[in-house]
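Consider the single chain below, provided in structure tokens and representing the form predicted alone.
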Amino acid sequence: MDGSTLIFGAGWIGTAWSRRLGATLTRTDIASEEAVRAELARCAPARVINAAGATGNTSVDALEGDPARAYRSNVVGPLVLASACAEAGIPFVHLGSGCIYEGDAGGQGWTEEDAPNFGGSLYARTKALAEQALSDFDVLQLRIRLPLSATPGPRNLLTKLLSFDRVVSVPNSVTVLEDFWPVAEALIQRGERGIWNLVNDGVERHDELLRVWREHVDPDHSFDVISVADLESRLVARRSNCVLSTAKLAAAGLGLPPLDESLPRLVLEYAAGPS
């Protein structure tokens, strides 16, 4: 992408985008406006993305006791951010979730213009208030869900996934990263306003994807399948499970490719290490 570029969240997502694009990342409190405006002033960016926000250190479980660091880090930062954005008149992008929705609509999968339906978690319900506010910004807002990647790391979920000896097997919209970025930059240069589903075409089921790990790389891998009731007696928080409608993305002439391509891919990859 031409011109400056400044990421805001040095965290997995917005350290691996800043290499990629050659940006300028900050550490800067997004929920603190002179903070916020300071960096702006100091960068004079052509573009600000927002990576930014809390999750949990381990887990969404994490956020279920601390309400004050989940408000002020997704709802409070994103807005301070869009509205700071505004008055200096530079373009603005969130990295938003996918995870404010529950089931797959009926087979159809859930759109842009759906209410978000998943309130089982703090994180869920931040993330869901984030969205609907900067929708009153001329912003792009872009959705992901349960980011892989073939660089290992405690947020990718195939480092969790083969670190737990038990699974769920339900049908899930996944965003690979390496095929995330080159869709996210193009949906930026052409100046992409509103939300867009930033998953890849398909569904991933956990106990498919390690069988596909079984397959190409260990094939002494072990894990048993339980149910999602059997799961959530385990968590906190209640885990979001969706399906997310890719339609708005084909129509612009986009999309990720069909996750039966980019998990064998991926898993290769990974297993491999950096080359």
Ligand SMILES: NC(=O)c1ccc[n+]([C@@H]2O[C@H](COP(=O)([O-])OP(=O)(O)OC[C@H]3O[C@@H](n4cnc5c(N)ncnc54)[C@H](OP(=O)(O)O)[C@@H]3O)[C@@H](O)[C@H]2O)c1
Given for the second form:
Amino acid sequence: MDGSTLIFGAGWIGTAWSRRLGATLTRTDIASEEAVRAELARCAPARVINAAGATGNTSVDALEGDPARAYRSNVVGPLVLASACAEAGIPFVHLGSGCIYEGDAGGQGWTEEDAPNFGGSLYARTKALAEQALSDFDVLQLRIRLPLSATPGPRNLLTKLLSFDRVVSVPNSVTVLEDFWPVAEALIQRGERGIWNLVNDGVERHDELLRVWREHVDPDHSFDVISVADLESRLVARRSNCVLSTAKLAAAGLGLPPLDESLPRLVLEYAAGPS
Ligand SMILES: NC(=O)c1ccc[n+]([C@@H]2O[C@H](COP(=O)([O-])OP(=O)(O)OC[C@H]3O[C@@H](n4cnc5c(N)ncnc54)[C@H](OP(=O)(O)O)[C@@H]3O)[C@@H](O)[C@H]2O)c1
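Same protein, different state: after the form predicted alone, show the form predicted in complex with the ligand.
Next comes the full complex, this chain leading.
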């Protein structure tokens, strides 16, 4: 992409994206107006990406019971960034989440215009509130879901699933990060604004993904399929299971590849390790 990019949030996605773009990565507290303004003045970036947020790191369960942290990082912080970027005339890109829905909208998938219908976790409630507030600003919001990558890591859906001995079998939209980067960058380069569902075409089911792993990598990998009710009885917060519409992306000629192509490729690259 042209010009310099400043990425707030030195977590999984912020770090990976900054490496790919050669961007500046900052740990500046996004909820501090003073610190954000100073960082923008110091770096004078061509654009800002917000990859900071309170995610609970290993699980959204870890965020339950800490509303001060959740609202500060997921709602106040994005608004501070959006305001400071607007003031300085810097384009702003925010990483949102599709985990604000449940279900598949009668088979159509939830569009960018549909109102959120899932508030089963503090995390989801804060992400929905931020998305709504940021819609009043001239910013680009990229909704991702259950991200996976060929590089193992504690926040990678594939790494998590491989460590579980029980999974549910429910259709979900997911985002393969290797497919996400070029599409997100094209939207940024085009100067797009508003909300965009950045998920691959098709749906993932956790048990089916693990069967792909079994087929291509480890025939002995074992797991049980359990019901959503059984899973939820073991968790603190509910989990969103949902399918997002990719019609807006497709209409822009920017769809992410279908999962039946992308997931087997990802599994093989993941198993092969770093090249
Ligand atoms: N990975 C997913 O499943 C997923 C799905 C949909 C959307 N997203 C969104 O994508 C973004 C990046 O996610 P990720 O997977 O990279 O999460 P991550 O690894 O937890 O990274 C988030 C980073 O933000 C930092 N942070 C928290 N509050 C901050 C603040 N006030 N100021 C500056 N930094 C702060 C965290 O630091 P500490 O660890 O020290 O708190 C962490 O380094 C988040 O907004 C997340 O909601 C992620």
